[in-house]
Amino acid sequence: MIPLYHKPAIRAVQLEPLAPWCQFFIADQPPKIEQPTLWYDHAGLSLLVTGNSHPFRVDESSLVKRNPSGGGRAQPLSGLGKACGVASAPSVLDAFGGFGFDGLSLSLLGCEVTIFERERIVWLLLSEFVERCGLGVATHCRETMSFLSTNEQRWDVIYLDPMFPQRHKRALPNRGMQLLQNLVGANDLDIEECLQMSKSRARQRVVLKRRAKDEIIGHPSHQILGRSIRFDVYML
């Protein structure tokens, strides 16, 4: 069970959806902890980690960066949007969702999005944020390869953004990415196998997000290049 501390004023009905996975403790303020722990106050669910007294909360700020207009729909010419072919409003599986920022951005672009995340505490933060904001995105705590290999469900687009090993660089990633790397860790995924499996479950395309200088896997139909990342697109 994941420890969850909450303000005394939080009602039982607010905590009920979290009961299957969390053990509840009442506290006036975020406690000092020795393992990743959840904190629930008037603003919703957040993450406590050792060495940092400020809870991390999944919030709208990261989505606003992807949607500078603030008009309810993200910029249609974003690299992610073009890679996933959002003009046709496809159904999309974000197969390695993390905190969900890419999948939720695709939802703002008009896609019907399903997000898988295998790490329970990350999924809880994501699903609570989706529910709190009424974003209409389906989230599931699932291991993608296991699901794809045993189910026949299909999507128009399958979007792959697995966590790859960290690189030792002077510039650190943002706090959310640092926490995600620590919680999820490097994925030992066989990316070629995952790519082939995804092709069998996608109707239109598979999109693989890579660092700009990473090796090319297979034979993408085309690529969309950014300064530090790229999207390899495999049309079907």
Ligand SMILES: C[S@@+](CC[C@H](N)C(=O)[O-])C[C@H]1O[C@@H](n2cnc3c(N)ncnc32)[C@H](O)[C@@H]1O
Contents of the next structure:
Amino acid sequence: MIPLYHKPAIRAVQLEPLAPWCQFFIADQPPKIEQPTLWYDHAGLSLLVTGNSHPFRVDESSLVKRNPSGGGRAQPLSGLGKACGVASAPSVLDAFGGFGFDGLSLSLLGCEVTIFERERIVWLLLSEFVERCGLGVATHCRETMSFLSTNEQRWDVIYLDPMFPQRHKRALPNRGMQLLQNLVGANDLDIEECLQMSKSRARQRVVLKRRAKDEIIGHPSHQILGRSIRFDVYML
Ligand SMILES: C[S@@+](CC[C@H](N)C(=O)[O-])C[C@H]1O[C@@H](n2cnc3c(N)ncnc32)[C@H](O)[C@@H]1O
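Return one more block: the form predicted in complex with this ligand, after the form predicted alone shown previously.
Once more the chain from above appears, this time first in line as the rest of the complex follows.
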């Protein structure tokens, strides 16, 4: 069970959806903790990690910043939007959801999005955010490869953003990505196998997010290049 601390004023009905996975404790303030722990206050669910007193919350501002019409960091999202062909409002499986920044941004761009995330604590934060904001995105705590290999369900687009292997670089990724790296650890995925499997379950295209300098896998139809990342697009 994942420890979850909550303010005394939080009502049982708010906590009920989390009961199958969490053990509840009451606290006035986020406590000092020794393992990743959840915190629930008036603003919803957030994550407590050792060595940082500020809870991490998935919030809408991260998405708005990534929305081209909202200004800000438009480049990564317009790359993502182009790579996924959002103009035709496709159904998209975001097969490695994380905190959902990419998948939820695609939803804001008009796609019908389903998100899979394997790590329970990450999925809880994601699904609570999606519910709280009424974003209308289906999220599942699910291991992608075993689902795809045992189900015939199909999507127009399958979007793949597995963890990049950690590199010793001076520039750190943003806080959400640093937390994911700590929570989830190294990637154990066979990316080629995942790509093949995804091609057999997508109707229109598979999009693979890579670091700009990573090797190319197979034969993408085209690429959308960003400064530090790129999207390899495999049309079907
Ligand atoms: C790089 S992160 C995704 C970040 C995401 N695109 C975002 O915008 O927040 C990759 C995520 O995939 C999840 N993951 C890794 N292997 C998985 C698998 N086999 N099935 C489902 N999720 C997996 C990890 O737990 C991690 O949260």
